[in-house]
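Encoded as structure tokens, the following chain is the form predicted on its own, with no partner shown.
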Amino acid sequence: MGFSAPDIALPKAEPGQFFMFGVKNCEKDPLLKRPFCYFRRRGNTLEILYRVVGKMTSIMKGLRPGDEVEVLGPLGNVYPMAQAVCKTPLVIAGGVGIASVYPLIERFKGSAILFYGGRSKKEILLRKELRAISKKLVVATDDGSMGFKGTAVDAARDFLNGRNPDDFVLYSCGPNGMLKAASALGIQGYIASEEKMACGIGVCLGCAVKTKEGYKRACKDGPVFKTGEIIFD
């Protein structure tokens, strides 16, 4: 979904950041905005990527050109990129988590190796675009309907067999189980939390994540954290 603000200049968003998104005139149900990763920019239009899973996204599916929405952002921190100058970016994404890393892969200009996973072929999106902007695209599906049979992390682990993890820098976004497994690969880098958020600005404390330095807010202190920083119970 793309959105624009004809009367003002939309702020610049960076890979890793997100927007709190709401629909006007929905009778306060759902009451709270929902977080969506910055996906990409096309001219004066910013885009998000979403899967229809609940009431908000069901309403969003019915929006038409010209409808008004409420957007707060961009929010959160960004993926650090300095390490990728001397190392190969190794990117692992699952499902719509691809939205978070898509603009990051674009920035790497053909140097990133991407492992992209889903439950089946139907969940693998943007294959043509991702192949065009990546050095290498490896697709993984749980049911084996496309590419490697298994998870994206399984495919990455297979690729790393016999290679030096220190030659790579990790970037990953997806569900906690995937982030935990990606963090265990032994590659230094960054992961983006998909914790549920209510306010997006660090006030409500609803998106607290457990870290080695105590609890932190995914919206304000993240959503991007160093590998090994989050404690996955």
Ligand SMILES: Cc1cc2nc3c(=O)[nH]c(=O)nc-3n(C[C@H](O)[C@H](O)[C@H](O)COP(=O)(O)OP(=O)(O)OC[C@H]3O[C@@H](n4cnc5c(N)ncnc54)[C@H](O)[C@@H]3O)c2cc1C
Second form
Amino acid sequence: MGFSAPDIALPKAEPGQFFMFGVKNCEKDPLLKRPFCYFRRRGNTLEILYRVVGKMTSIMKGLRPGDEVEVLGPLGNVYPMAQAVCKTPLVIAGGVGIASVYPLIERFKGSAILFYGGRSKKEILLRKELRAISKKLVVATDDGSMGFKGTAVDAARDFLNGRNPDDFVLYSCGPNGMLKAASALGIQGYIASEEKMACGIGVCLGCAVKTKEGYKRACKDGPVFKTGEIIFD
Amino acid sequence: MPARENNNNKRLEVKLGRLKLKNPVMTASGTAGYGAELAEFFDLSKLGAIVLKGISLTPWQGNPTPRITETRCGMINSIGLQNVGLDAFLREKLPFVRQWDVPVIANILGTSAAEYTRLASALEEAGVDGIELNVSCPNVKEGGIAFGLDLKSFASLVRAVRARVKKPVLIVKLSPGAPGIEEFSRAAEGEGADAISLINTIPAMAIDVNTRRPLIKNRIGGLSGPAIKPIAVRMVYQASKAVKIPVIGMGGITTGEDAVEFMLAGATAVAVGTATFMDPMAVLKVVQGIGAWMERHGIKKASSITGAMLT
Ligand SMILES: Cc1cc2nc3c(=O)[nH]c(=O)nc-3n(C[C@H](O)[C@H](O)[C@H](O)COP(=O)(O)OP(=O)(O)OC[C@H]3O[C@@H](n4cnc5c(N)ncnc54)[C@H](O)[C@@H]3O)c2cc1C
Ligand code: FES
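Next up, can you give the form predicted together with this ligand of this protein, since the form predicted on its own came first?
Next comes the full complex, and the chain you just saw is listed first.
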């Protein structure tokens, strides 16, 4: 599912960043904007990729070309990419976390290895495009309906067997369980949190992520954190 | 053009005790951080005042996540008064926000009267323009709520802090759970507060019926946003009837009209909170909205709206 909004001010978004997205409504319901990753840019439109899970995303689904929306951003920090010059980017994405790493993989111009997991075949999006922009794509589904049966992290672990983890730099975005497992693979790199947000700009402290240096804000100090920085419960 | 702007500034001016505000709109504590984030969006000197995130003597970690959940026309939060503590505040945060020509109001919280008075003294010395006593945070046991719910300890706390604070205006933020908002307002006034502010968030809860789990980790949090506005307007009305000192009204303000409603009920100034989460520019839009309302209604001075409800 793709969505595009006219890019009036032409903000330049970088991989890892996100937008707060809302619809105009006098009823104030939904009240807050919702965070969505910068997915890609096509000409004069910015695209986000989203899954319908609740109130706002259901409204988004009903939007038609020309409808007015409110978008704040780009917000948050960026995936550092310097290390990927001498190491192979190993990307692990789960569910809509693929939206976050998509522009990153594009930026790596075919050098990234992608492990992409979902519950079932239905959740795996953009397979053709992803194959085209990455060096290698491994799809993993929990039910085995497509590709590797298991999680994307399981698939990555298999792949790493016999390889030197220091040859790779990790980039991962997905549910917390995945980020925790990916962090335990022993590869240094970066993970992007998808903690619930209210303001997206660092003032509400709602999006707290527990780190070695105390709570940090996913929206302002993140969403990208170094592996090992976040403490998972 | 500048002349007109000056004019406008004067039109919107209100006073909180000795403190003059360019306009009646301030940020609500805990919705503007220490100013740095909002400064990326607009010129802070356009605010009536900036009320900063509550600070305690030592840093507080805050509550586990999830800390926030949206409910119909509102949100519940349980941040747990996470803050950097007094020292870091004075060293890193206060100097930044002082760069703007805007009154700075520090919000303080403690677990004992001694902590409140130490904070107040340190902040007076640091030159803040106002101190808001937070005795009403529902999210941590230590958040002073005990002071907010018991009239005697409330009065003695206000007295103790008042004895220390000379220059900055002293604002006391009331708990919506206070048994008898009039008595608490009068007690604050009697003990020498320069203004009272209300309402803080209202204790609330929400459960995900599919997972059967509470939607915030702490189970109970504070409800804010448009959902609580009618309650807040009522309490501001009652408080302002009970006292002569100015009342700062807040609770679900998202537009200039909302702000005017609070002022008609008796508020001298208003604070914008949750709306900033919806839109970082919300506070300024409320300032503009009040101006536009005044224009439409031929009102020359914002201060004349206070308590001007017709019956
Ligand atoms: C930085 C960031 C980037 C994101 N990027 C994307 C993206 O590119 N594409 C995408 O589809 N989604 C993304 N999300 C998740 C997206 O924000 C939520 O799906 C959205 O807020 C749901 O809004 P809603 O009103 O439809 O759901 P609601 O009615 O608010 O909630 C419905 C259900 O979704 C769950 N939910 C709400 N917010 C989140 C969240 N942040 N993470 C996990 N579950 C949530 C709720 O717990 C609830 O069970 C991102 C989240 C963050 C924090
Ligand atoms: S979402 Fe408000 S601080 Fe991050």
